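Only one chain comes next, encoded as structure tokens, the form predicted alone.
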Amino acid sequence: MDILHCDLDAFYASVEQRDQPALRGKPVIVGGRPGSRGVVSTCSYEARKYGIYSAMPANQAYRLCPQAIFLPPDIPKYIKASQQVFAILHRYSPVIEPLSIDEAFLDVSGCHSLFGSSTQIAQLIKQDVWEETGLLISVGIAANKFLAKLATNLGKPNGLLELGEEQVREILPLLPVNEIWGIGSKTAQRLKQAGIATASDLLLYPRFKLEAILGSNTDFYIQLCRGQDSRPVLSRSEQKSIGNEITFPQDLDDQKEIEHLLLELSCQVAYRVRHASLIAHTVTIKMRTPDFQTLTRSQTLQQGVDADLTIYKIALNLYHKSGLAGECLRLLGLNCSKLNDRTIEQPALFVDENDTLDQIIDDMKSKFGIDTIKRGSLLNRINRKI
């Protein structure tokens, strides 16, 4: 039972309630405003009692709960909180696989002699996150990634749940198919039309008929329904790429704001690359338009990079040449791939004029906290918003 899944509860809304005590205990919705075509990005648990959920149109959310407090998202603030939480997670395991800005897997199999059992490690994480960030995090513990994520979902909010073999035998057969990892709403609907409502239904259904619905992933879903998942937790050094992306609750067409967010992403991803002692040879940006068309642009370099501003300059150039500069976007992402071990690659290949400053910034973050120091251009952006 060495796999932990950590997931911050109602992340965006919880950050707003933390920073504005008057919002605590009230239905809070972060995302689009009523009267717009925006959607709910995240909502507090008080709002969820009214049937509101992420990606719901803001107008529908307003009809369900007119007294809800609608707030625009503050992405830089959420990135800052995320960085604080991930710094805490790194105290307890070097093997961390980020899933999103507020969610990650940890393999703690090599950490018990330092911190105790998996349950004790989960308790320490929850305590540190609360005391240092004022946020609640749910943790699921199990023998594999699928079951650990399931444990988190079952334990929310503010949960700590360990799924052993006995609990898995009780819970898994009745698990609705829409709660099986990777099965979206459309696939779940097709399964239900075929009479498959639960994991046990799926296991009893003829495989050749399942393949017509699930395609090449049929065997993977069958294994999950049996509680089997052989996928390892991939640390950053083992990952083929390191990246992050932001989905905007409302379409964003302010080019300067997009460029600043691209700088935020570049600094965040570059820090992760350096923290893993890696060097990247390919930088990719990802953009999604309001009509859900996704465009990626990449540049592969002979000389590896890991500096904030170097990666940003490459990403900015890709953005300006993409044909979408100044256009509305609903998603922006940045990814570094073709990663090599920095200690193995010859130093002459990655000498960068920005390395010294980045090292100073990294040292400050390591000694005094991840938010101790920030680039002036990002501080200027915060000041302009205030």
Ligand code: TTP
Contents of the next structure:
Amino acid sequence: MDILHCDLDAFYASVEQRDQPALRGKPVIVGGRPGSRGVVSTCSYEARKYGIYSAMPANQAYRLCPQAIFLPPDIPKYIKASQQVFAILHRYSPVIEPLSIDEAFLDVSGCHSLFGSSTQIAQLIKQDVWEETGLLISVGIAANKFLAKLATNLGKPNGLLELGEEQVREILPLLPVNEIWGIGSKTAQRLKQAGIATASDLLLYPRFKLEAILGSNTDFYIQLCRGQDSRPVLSRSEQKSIGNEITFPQDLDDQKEIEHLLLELSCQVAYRVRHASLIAHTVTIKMRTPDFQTLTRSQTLQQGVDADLTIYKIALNLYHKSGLAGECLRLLGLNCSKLNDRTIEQPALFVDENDTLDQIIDDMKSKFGIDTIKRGSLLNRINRKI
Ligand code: TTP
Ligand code: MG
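Next up, can you give the form predicted together with this ligand of this protein, since the form predicted alone came first?
Next comes the full complex, this chain leading.
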């Protein structure tokens, strides 16, 4: 039983209750305000008793519980808490797969001699998270990812549940299909129409008929219903690289124009690196000449980078030293590789004034869409075809 699934309880609402003691024990709803068209991001377990859940319209939540305390989300505060929690998880295993801001898988198969059994590791994680962040985290333990996540959900809140073979044999057959990881409400509805309400119903149903509902995922779901899941825990750093490239409609030899495009590529790639909570140790540029010769130039850095202008400076330097500056190109690319998790390594801040600007731009991009904001130096390219 080497797979742990960890998920903070009522995350955003718990952070608010932690910071404002008057809110503890009360129904707290984080998200849109009643009277607006907003929705509930999450709510405290006290509010869940009234039937309130994530994504419910705020107006409906208000009707169910008018005395609830509605709060707007404070995303920077939640990101800080999330980083603290992930730093704790990294103490107990190097093999961590983050699933969301408050949720991750850990493979602890290589960690027992250091920290004890899986249950002991789960206890240590819960204790550290509580003592250092004041938040409760539920942990599920099982032989694979599907069962570990199921264990967390069954144990919540403040859970620590190990699902051994015997418990799996008891619980799994009766598991409603909508609680099987990956089966959304529409698919669950179609399964129910076919008379499939539970995992055991699904296993008894003829495979060829099942395929009409589940398509190419049929065998995967059959395996899950048997309690089998062979997917490994994949840490983010196993993501090999993040990159972008542009093929020009016409060959381009204007050096200033190419430098401009390099800045644009740097901003796009750096944003994706930061968005995945990674930092890069290698920056590579790729250039293709009109006769289809492809040339790459790389720089590997001891300290990881993730800032727009830091990556741009490196890329620009590589371009100038490539021997192709001012030459005609048909393609330009930029790639970041040797990626590390940001929670275990801080990026280099040698252009630190850009960090704040990057953060503001990232915030706006995640709130209003990736194309809504650009650096002023890129503005003259907006609406122009590359
Ligand atoms: P979850 O882990 O799904 O929910 P939770 O932590 O609030 O509650 P629990 O795990 O105990 O069931 O999501 C983590 C955070 O992500 C949540 O606190 C708020 C945010 N979130 C949204 O903003 N919208 C959503 O629809 C969901 C599901 C979550
Ligand atoms: Mg959670």
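Numbering follows the first chain given and starts at 1. In this text, the rigid core denotes the largest set of C-alpha atoms whose superposition between the two forms falls within 1.5 Å. Just so it is clear, the model here is predicted, and its values are computed rather than measured.
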item: Exceeds or equals 2 Å, Cα of L309 between the two forms, core fit; value: yes
item: Post core alignment: D254 C-alpha displaced by 2 Å or more between the two forms; value: yes
